[in-house]
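Next up: just one chain, as structure tokens, the form predicted on its own.
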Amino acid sequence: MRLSPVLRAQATYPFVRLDEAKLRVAERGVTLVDFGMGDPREKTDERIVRALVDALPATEGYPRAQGLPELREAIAAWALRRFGVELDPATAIVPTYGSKEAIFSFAQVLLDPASGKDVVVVTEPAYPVPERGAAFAGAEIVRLPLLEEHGFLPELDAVADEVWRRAAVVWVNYPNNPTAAVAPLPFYERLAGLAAEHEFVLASDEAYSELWFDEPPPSALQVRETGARVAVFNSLSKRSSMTGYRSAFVAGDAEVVAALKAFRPNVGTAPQEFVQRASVVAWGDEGHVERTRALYGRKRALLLGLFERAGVRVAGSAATMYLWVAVPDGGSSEAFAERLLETGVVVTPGSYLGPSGEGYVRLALVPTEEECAVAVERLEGLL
């Protein structure tokens, strides 16, 4: 059977390989403590669940691509509280069926090879969806490495002018998966200046914006008045432990949002109305988010203590649910992950996430506090 050449060229999704290795260890009777995949396991707040249940009887018909006005208003109110940014609910926000599908399809909306806009810029190591979506859209992909010596920020000065001119979309993701780095506001200002000059869209995946430990990170929404076209993607999956709900939004430039509203009915990916009504409650409440941050903070402290005692360097932990840990003695990330897996502790090799991830492993702080304590006990004498 003939398949898309882009699909044929896709490597095995890294977590499939990880799952296969986990299965081999589990078959030996080893209980796994799984820090591998960033899928929150905390319970969704009861008020959110109740809002969804209450909305079920009133739900009928296909959900519309533009989303419920109440949800767009709740998102706008949250953005104003959180970032001091005013968004017009009618023109600057579109709810999405989670952020993954919106990120994947974004290049299809903006790529224009006939006008010379045929490049999508991504960073690596990274969540692979922006790059894979760009590949399926037929874009030429330019990868910018995230290196520790540069604070895991891309070197914007190292990018050729031709790349900026041909770029349709430039993707960034802060707080960053996998490095846990936070981008300062001047970084967004610099990138917005380039976006305005070269007429590309600054696309910012901010799914982890609410999982921070010291200071709340800024948003690319804060530079949207610079003349740049900015599109910010945010989600309730991590903030509110609502992965199964598939509820997110894109906000920013009105022209980009209008294009998304024209595109999205073709693919039928609007969130169900009962999910949207539950999402109104989620965006309107910060109490459950504060409790979630505190829980991740306690788990983070357990692991940071272990690595400090063992003399293992944690290269990134400022935000997100991840720890980005340097492999001792500069060894192979996959070999180090395999060594930990023998004890039943699952981590993700950084090399799975991009070439610049070699030399690191990623831990997602999704096991329970009790499981984290078990992992610390198992690893105490191994590291």
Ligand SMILES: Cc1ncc(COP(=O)(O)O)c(C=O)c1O
Contents of the next structure:
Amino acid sequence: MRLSPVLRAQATYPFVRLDEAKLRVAERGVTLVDFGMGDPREKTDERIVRALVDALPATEGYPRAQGLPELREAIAAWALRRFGVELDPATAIVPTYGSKEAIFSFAQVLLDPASGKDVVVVTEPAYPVPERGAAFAGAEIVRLPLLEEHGFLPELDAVADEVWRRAAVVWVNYPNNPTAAVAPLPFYERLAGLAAEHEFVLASDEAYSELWFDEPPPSALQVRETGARVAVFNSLSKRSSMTGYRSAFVAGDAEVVAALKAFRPNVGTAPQEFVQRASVVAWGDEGHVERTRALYGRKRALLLGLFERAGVRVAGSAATMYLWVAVPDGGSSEAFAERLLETGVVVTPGSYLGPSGEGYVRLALVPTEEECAVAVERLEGLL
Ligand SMILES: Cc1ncc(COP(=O)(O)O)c(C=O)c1O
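Let's see the other form, the form predicted in complex with this ligand, since the form predicted on its own is already up.
And the full complex, kicking off with our chain again.
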């Protein structure tokens, strides 16, 4: 069968490889404690669930791409409370069916090779979707490494002007998956300056902005640079443990949002209206988010204690549900992950997430507190 060459060239999605390895260990009767995939298993807050149930209609038509005004207003109110930024609910926000599809298709909306905009810039190691979406859209992809010596921020000065000129979109993701590093506001300011100068869209994936431990991280929405087109992607998936609901948004530059409103009806719809009604409740409440942060904080402390006692270095890891752990003794990240897997503890080799991830493994703090304690016990002697 003939297939898209981009699909054919694509390596196995990393987690498929991980799943195969897990199966082999589980078949030996070892119970797994799975820090692999970043899919929260916490309970969604009862008020949010109830709002969804109460909104279930007898019939539901196609949800319109622009989403319910109530949802856009709830998102605007949240952005004002959280970042002090005013967003016009009518022109600056569009709800999306989770962030993933919106991130994937963004390059299709903005690439214009005929006018010289044929490049998408991404960072690595990374959540693979911005790059995959750019590849399917036919972009030339430029990867900027995230290195520990630069605080896991891309080195903007090392990028050639030609790359910025040809860039249609430049992706950043802070708090970062997988390094869990946070970007300071001056980083966004600098990038926005480049976006204005070279006319690319600064796309900021902020799916983890609410999972912080010391102080709330800033948003690219706060950038004041005039002429910079900024598009921020945020989601209820991690903030409110709602991955299965599929509820997120893109906010920022009005022309980008207008382009998305024109593009999105070609592809799909906004989230179901009962999901949007539940989302209004979710964006309007911070109590459940504080409880979620506290829970991740406790799990994080358990694992940080283990690594400290074992003399294993934890890098980055200022926010998010992830720990980015340096492989001890300079071994490969895949070999280290396999060693941990022998005890049933599943982690992601950093090399699965990009070449600069070699030398690290990622732990997603999604197992329960009890399971985290079991993992600590199993690893205590091993590390
Ligand atoms: C960096 C990053 N962005 C976006 C997403 C997508 O989130 P969702 O599609 O559930 O909104 C994820 C999910 O793991 C992620 O890690």
